[in-house]
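Just one chain follows, in the form predicted alone, and it is written as structure tokens.
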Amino acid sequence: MSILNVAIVGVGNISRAHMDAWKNVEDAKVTAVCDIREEMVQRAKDFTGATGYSDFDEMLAKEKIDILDICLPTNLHADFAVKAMNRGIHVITEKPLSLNKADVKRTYAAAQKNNVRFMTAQVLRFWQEYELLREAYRTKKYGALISATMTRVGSTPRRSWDNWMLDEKRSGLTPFDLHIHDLDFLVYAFGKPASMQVNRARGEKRDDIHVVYHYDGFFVSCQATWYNAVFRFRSAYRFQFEKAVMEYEGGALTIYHEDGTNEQPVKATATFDDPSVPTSNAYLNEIRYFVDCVKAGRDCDKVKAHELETVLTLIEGLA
């Protein structure tokens, strides 16, 4: 079996979760991981075994690489992710894929000529509590889906290379941080909104946004807030459905019947230890998931361009 070689540019907080995730890949292997903060890289060699670069277009040219994973600041996703795709490389890039739509179109047609695969990983499409949750509603195994909350919070960034995340201009804030994930969910498991209802408070050490998208026949009421205090990030759902409520709070997933049961299908496990992100192995799934695309040189529509490019247009109404 070969070995697909893996270089990781980008080392702070998030990369963590996909340098475990890497290690429980059997057929792939981080060779390479490449930071412009020395003390960064010595963090990542010494977590994986990888040669460390400080220069990214050094390590293109040093090292075969087979597929790059993206974890630098969103607005250098599209850029780094052309660059890798005119060598050859397959890329996998943190979410967002950009703050401009436009990029969609721009790195899969890299991805098309040059004949790689490439994938935003919008890591809730690969969260088994919302995959279920999908599932239900596509099934109508509990009735017709009726209302639903959608909560995403904590703290505004306190620690982040160069402050790049209170900068509107390199993370694009709270949309863009936290807000993503929910709505992309909810482009994935029910497609674009009818409409949507924006209040928005934001101030220069809180951003707090309130959503309500209106579907054919139900609605979803989503918070997404950095708070001005020391608050432990949580993520939340509950939807309402005809015969049952389906409710994901403190890392479980609860499903109260309407005969009086209740019950929790699924047995979180986690792939890392960090308090920030709630237990699941969602990141492991979606590299394995790359990986299997990128083995059998199919392209990874599980995550499709034309559904990212939909999410980011429906965030630029936030603004």
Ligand SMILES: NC(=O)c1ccc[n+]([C@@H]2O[C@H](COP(=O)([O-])OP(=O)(O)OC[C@H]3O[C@@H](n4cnc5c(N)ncnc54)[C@H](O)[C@@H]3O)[C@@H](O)[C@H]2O)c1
Second form
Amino acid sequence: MSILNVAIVGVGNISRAHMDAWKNVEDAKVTAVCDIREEMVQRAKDFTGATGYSDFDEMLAKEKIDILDICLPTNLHADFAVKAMNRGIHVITEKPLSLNKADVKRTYAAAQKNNVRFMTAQVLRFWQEYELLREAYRTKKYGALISATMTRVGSTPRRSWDNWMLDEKRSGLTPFDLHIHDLDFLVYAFGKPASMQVNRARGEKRDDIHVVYHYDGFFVSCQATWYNAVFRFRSAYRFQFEKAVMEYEGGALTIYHEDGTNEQPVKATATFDDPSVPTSNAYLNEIRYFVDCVKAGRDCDKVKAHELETVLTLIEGLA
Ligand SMILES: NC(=O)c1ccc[n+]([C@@H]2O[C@H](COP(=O)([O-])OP(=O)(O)OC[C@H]3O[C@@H](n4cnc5c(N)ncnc54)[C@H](O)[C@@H]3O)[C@@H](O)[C@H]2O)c1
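Following the display of the form predicted alone, present the structure of the form predicted in complex with this ligand.
And the full complex, kicking off with our chain again.
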């Protein structure tokens, strides 16, 4: 079995879930890690046993890399992805691909020109509890979808590197940090909504967005919020179908049936103790899917360029 060499750039917060996941991919190994903060490089080296770099170009020059995993601040994703793909490296990047729609064409063009695989890791597409929801809609097993709520709320980030999360030009604030997860899922599962209504309470220390997306026959009401308080992150959904309610709350999916019974169809498989990481281990699922595409020379069409463009177009309406 040939082992793919993986490099990770940006080894802050979310990279930990990626490093955990890579440890469970037997045909790939993290051989290089890069971050401009020495202490983060050290932490990642200790965790993976990889060679550490504080300069991305030096890492590219010295290492033989098959896959680059980008966990950098959002504004850097597209440039780093294109640079790596132009060296023949396959790239998986954290969400969102970019704050700008134009970057979608640019990155996919680089992937095509260099005949490498590229994927934005929109993790809900690999999250079993969300996949079951999409399937219930598609198969109509509980009848038609009537209405839904999705929430994704937590504290205003106070300790990100260089405070980049509070800089709209680098993070895009709650639309790109939080809401894009749910919006991307909606576009993936139901397509482009017919219309949307937005309310936003935004200040220096908070950002609270409520959006209702209208589809033919149903609507979805979403909330994405940074509160000015220490407020544990949580994400949830409740979808009302004709014959059942599917609720994801506290990390578990429960399906309430019209006959009075209920079930929890997803069994926990993950070993992480981080409550923001799903029990069904979507980070491993997305990475496994990407590696399979790389090995097969197949496009990663579970995340399509036109869907990412639709999401970025809709998100422009939230500014
Ligand atoms: N899928 C998810 O559930 C999820 C969750 C959190 C964050 N994210 C995404 O992951 C990305 C990173 O978020 P985070 O919370 O881990 O941020 P973070 O600030 O904790 O980590 C980013 C790291 O990049 C490093 N860095 C900055 N510029 C660099 C450069 N030029 N070269 C090398 N390293 C550099 C920083 O030192 C920092 O350690 C964001 O785009 C965010 O949207 C996704």
